[in-house]
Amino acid sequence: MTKIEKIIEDTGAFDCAECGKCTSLCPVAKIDPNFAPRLIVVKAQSGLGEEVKADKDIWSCVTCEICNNMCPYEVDFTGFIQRMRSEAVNMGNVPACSQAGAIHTMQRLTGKGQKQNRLLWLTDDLKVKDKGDVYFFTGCSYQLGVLFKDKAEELKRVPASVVKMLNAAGIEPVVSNDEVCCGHDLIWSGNEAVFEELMHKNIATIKATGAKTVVFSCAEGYRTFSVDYQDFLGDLDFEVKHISEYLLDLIKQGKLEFKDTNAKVTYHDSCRLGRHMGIYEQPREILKAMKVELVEMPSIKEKAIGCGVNAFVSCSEVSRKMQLDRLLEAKGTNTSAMLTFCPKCLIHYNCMLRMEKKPPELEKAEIKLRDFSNFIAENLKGSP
């Protein structure tokens, strides 16, 4: 069995009945009619795998998983794309990464074995432990906040916000300076080798703390642990939870209280958290518990429009159009902020909002992007 055959086998690409539903739903195909998910899969099935590997379409896919979610035959399109990308890279079809690839390099660098300073955000008022049941995977929020200072500096505050929330509920999470990048952007840009290294490091780090539950604020880290790590390693020794799930439990137990706020917000389902992981209701329920008014955009949940970029490999006109569509929807809600758990969404949407020549429709848009965890933490009872 060749590698491509194995990929087809594992992702169920042979189940495709060529119905075309994926294309009809695909946000990329809508903007670029020459792109069709079904065509990629049918080509691979029909013995034209080499062509698929060499084609730029492999990088045009935004891996938003609308197709996966709706494919009647459960063909794992994004899984197929993810794995074909690594094949593509091997044959020299490489993506044009944003920021010349700085993000990917930064991520690779986390795993070189040096002593990092990952916990710079950790102030004295925050209570954390070295060993314990609950591990908080901080991810690269802070680093991204540094790297995108002009676009998303608030990301630097996310880890602190999460610890603050957990502390407020009486939980002292474990955080570790030995943690490395989860590898999300690496696996999605075809670098399986380094991804695996990072994965093993993280698993070892978490194991060493004795954690039974690992919580994430970052949607991508959550997805990577839940899907990709398990794809390589099988079941993990610990439970993987998103902060929204985790917090909602705490809220239901009455362990968290919020101050009165008359904020009116809208919520953006990022593809990783929503379609990839099926977390739609928890963030909404948290907002309800916070008594924050939620105004929904027209496309939400499984139909939510994505940010148009994945793993910083596919920033194009398609991305711009998708971002614009989403921001116009957000503008239509007349709310003070669009909340999201995905740091990338924050960066990409802000990238458009802060463009020097932004589209005229956005000229007067008051919409602001906000990280959800930060927003919760700011509204905890007793916070300034």
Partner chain sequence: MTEWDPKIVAFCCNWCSYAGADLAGVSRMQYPPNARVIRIMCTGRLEPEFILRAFELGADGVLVAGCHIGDCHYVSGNEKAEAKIAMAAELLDVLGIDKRRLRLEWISASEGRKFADTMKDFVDKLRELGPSPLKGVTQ
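Only the largest set of C-alpha atoms that superpose within 1.5 Å between the two forms is called the rigid core. Keep in mind the model is a prediction, meaning the values are calculated, not measured. Numbering follows the first chain given and starts at 1. Compared with the form predicted alone:
Having gone through the form predicted in complex with the partner chain, I am curious about the other one (the form predicted alone); can you provide its structure?
The next block holds one chain only.
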């Protein structure tokens, strides 16, 4: 069995019946009539794997997973795309990364041993430990906030906000300067080798702390540990929790209280947290517990429009159209802000809002984008 045949078998691509449901729902295909998820799979099925590896459509897919969620034959299209991208890179078909590849370079350097100060956000008033049961994987939010300070500077505050909330519930989480990027962008851009290096560094770091639960504020980090790490390593020795799941449990236990607020917001289901991981209700239940009014957009949960960019490799006119459509939906809710748990969504939507040459429709789409963790922390009882 060839490597491509193995990928087809592992992802259930042999079961594709060419019904076309994936293409009819694919947000890329709706904008680009030349793109169709099923055609990529059909080519591979037909023995045209080398052609698929050389095809630009490998990078056009935004891996939003609408196709997976709606496929009646349960074909793992995004898993197929992810693994075929590694094959594509090995034959020289590499993506045209946005931001001049800065994010990928940073991740490759840390994978190769370049040391970063991952705890620049840590202040004396925040209580953390070196060893313990609860580990907070801080991820790259702070670094992204520095790099994209013109678009999403509030990301620098996310790690401190999470620790502040955990402290308010009587929890002193473990944080470590030895952790590195989870590798999400590298595995989705075909660099499997460095992804594995990052993965092993992180697993060793967490195991050394004795943690039994690892909490993530980032949707991508949560997905990467929950799915990709376990694809490579099998079951992990610790429980993986998204911050929305973890905080909701604390709220139900009466360990967190919130200030009175008349805030009215809308919520964006990012693809990694929503369709990839099925986290839909927890963020909404948190807003309900906070007595914050939630006004839903027309496209939510399984049918939510994504930001149109995957791992900084698919930023295109298709992405811009998806972003504009989503921002128009958000603006139509007549709320003060759109909340999201995905740092990349925050960056990409703000990038659209700050375009130099704006499409006329964008004037009707101005809305504030907020990180959900920061929003919760700001509304804790006793917060300034």
